[in-house]
Amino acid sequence: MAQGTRERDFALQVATRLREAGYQALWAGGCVRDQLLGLIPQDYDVATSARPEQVRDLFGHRRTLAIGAAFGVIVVLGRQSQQIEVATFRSDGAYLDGRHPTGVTYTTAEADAQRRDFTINGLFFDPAEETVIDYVGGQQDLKQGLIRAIGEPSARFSEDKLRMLRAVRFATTFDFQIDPPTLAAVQSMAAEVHVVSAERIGGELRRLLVHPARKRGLELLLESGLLAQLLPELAALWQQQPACWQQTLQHLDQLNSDSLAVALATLIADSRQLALVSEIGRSYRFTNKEIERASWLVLKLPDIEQSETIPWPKLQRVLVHEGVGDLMDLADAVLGNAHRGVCHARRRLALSPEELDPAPLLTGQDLIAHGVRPGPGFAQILEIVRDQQLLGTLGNRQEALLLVDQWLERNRGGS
């Protein structure tokens, strides 16, 4: 059974159980939106008239977690590792920290809809009646392809500043327009996005950058004023060099990869400011592996560009790296898949394993057995032997050891 089907079935079971106990129970938010868009929801949320303690009594304390009980949210656990948040209909108090309300008041479904961020996320679905319940005009906005804040946009964004970035991300991933008053509110409040934690901003940037429509995402970040706040060094550079901005957009549009590391490298590739990879990555809590891979991609892209002219041993070490698939994706986007260097690198990659990456003629153990003491020149000797092997001047272990002896003799002579 597909993951989406299992989640849907569990969400139906939870709603049915609540309904049979005499409570109103509706699916809420993103799962309703996705269903109406013809997408398969990846998770479901249930909104109910039952209070948190009533939800726990109904499903049992062993099958529930009171992680968000202070805000009316109980997590119900399924028997196949499913988890569904069951939230009591509520109205929120003031958001003094820009993320959480100071308190909640339990209320009706209609009032609950008014506290949500965008109309397309303020929809309910009654799984028993199979009907959509819409108090905010979300169905019409879905049909029109519009991201519109519920109520006063500035009030919604004041409650949680991350919603400004979410507006851009939703418009990007659904190919929607942002309602003009909603966009105007983002533009006027963009500088306030810094109150949001780096992890939450990073999560939204990640989802935007790995999406195929990332080019439009960057354009919306610029239009909304968020680009200068979130990527200030790049925004300043692109403002000074409009041609670089247009090139970067084109490359993002041509990128065929869902890797964050490749997307981050594409952002930096035209400016070649390698330090920005680490700065951006660490600012938004991307993983060390992603930062290291993105840095390596930017650093090695010139090797693909110049693959026809650089020494084969140098190119070979790039082509046998575990990240070469990402590097070729980057090269296709930035240089173009018809670029001579890219084509040459692909021809080399098509070599047989024995030609592309032959087994080394010597290892460190071989050098020790030959009487070479580990020291500063140890790695250098192995590198020289490997280079000559790849160039075809050495054909066997005996020739390699002879080269080692010659190197050692020259080295002694020069000491």
Ligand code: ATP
Second form
Amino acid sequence: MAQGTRERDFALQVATRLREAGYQALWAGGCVRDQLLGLIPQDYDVATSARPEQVRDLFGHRRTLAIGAAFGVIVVLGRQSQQIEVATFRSDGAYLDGRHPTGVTYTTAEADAQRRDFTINGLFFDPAEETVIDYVGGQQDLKQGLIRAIGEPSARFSEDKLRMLRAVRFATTFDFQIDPPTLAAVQSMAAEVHVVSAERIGGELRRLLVHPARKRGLELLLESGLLAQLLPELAALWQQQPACWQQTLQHLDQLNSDSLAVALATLIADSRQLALVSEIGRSYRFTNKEIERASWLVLKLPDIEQSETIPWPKLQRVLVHEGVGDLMDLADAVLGNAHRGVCHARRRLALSPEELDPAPLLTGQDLIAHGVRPGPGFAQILEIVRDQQLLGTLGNRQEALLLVDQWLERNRGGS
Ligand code: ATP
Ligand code: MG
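Could you give the coordinates for the form predicted in complex with adenosine-5'-triphosphate, as opposed to the form predicted alone above?
Expanding to the full complex; the earlier chain stays at the top.
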């Protein structure tokens, strides 16, 4: 059974069981929105009148996890490793820190809708009746393609400042407009986004950058004032060099890859600020692997650009690197797939495996057997032999060993 169907069936079972026990149980939030947009929901959330203890009693302690019990959230586990969050209808208490409520109060479905961020995220669906329950005008905004805060926008953003970035992310990924009063509130409060943890900001930025509509995401970050807060060095540079900004936007638009590393490299490649890759990557808690890959991509892009003129051994080492697929994606976006260097690199990549990456004539073992002691210079000899092999000046092991002897002789003489 398809993953989505299994999740949906489980969400239906959980709601039915709650309902049969006499509680109100509705699907809530993102899954209702996605369903109305004709998308397959990533996960289903159930909102209920049952209290957390009642949810646990009903499904049993072995089949539930009380991870978010303080906020009224119980995770119910399915037999095929499905997981559904069942949340008691709640109102959030005061937000004193711009991030979390101080506590929650259990309440009605209508009040639960009011605590949610945007109208399109404030919908419920009754799976038994198959009806949408809309206390916030979310259906209308879904039809019109609008991201609109529920209630007074600046009050809602003061409670949780991450919502500002969520507004940009939802507008980007759904190709919606941000309702003008909601956008105006983000513009006036953008500088306050820093109270939010780096992980949460990073999570939103990641989703924005890997999405095909990332060009618009960047434009919305600029328009909302968040760009200068979240990527200050780049924002300043782009302000001074509007041509670079336009170029980067175009390249982000042309990028065809869902890798964060490639997106990050594309964001920075035109400004040639290699150091910013790790600075941005670290600030937003991207993984070391992603940061290393993005740095390597920015560093190696010139090798593709100049692939016709750089020595083959240098290009060959780039083309046999495990990141070469990402590098060609970056090159297609930044240089264009008709660029001479890109075409040349592609022709080389199409060589047979033996031509592209022939088995080495000599290995470290061979050198040891030949009487060379491991130490300084050892790796260098292997590199020199490999270069000459790739250039075609060495045909076999004998010739390679001769070159080693000459090198050793010269080095001995020199020391
Ligand atoms: P997606 O899963 O695609 O990011 P989503 O809307 O499902 O979108 P979640 O973070 O899974 O987002 O949250 C589920 C629901 O919880 C949202 O639809 C919304 O109703 C509510 N919600 C989530 N985050 C916030 C927030 N920061 N402020 C207010 N309500 C929120
Ligand atoms: Mg969700």
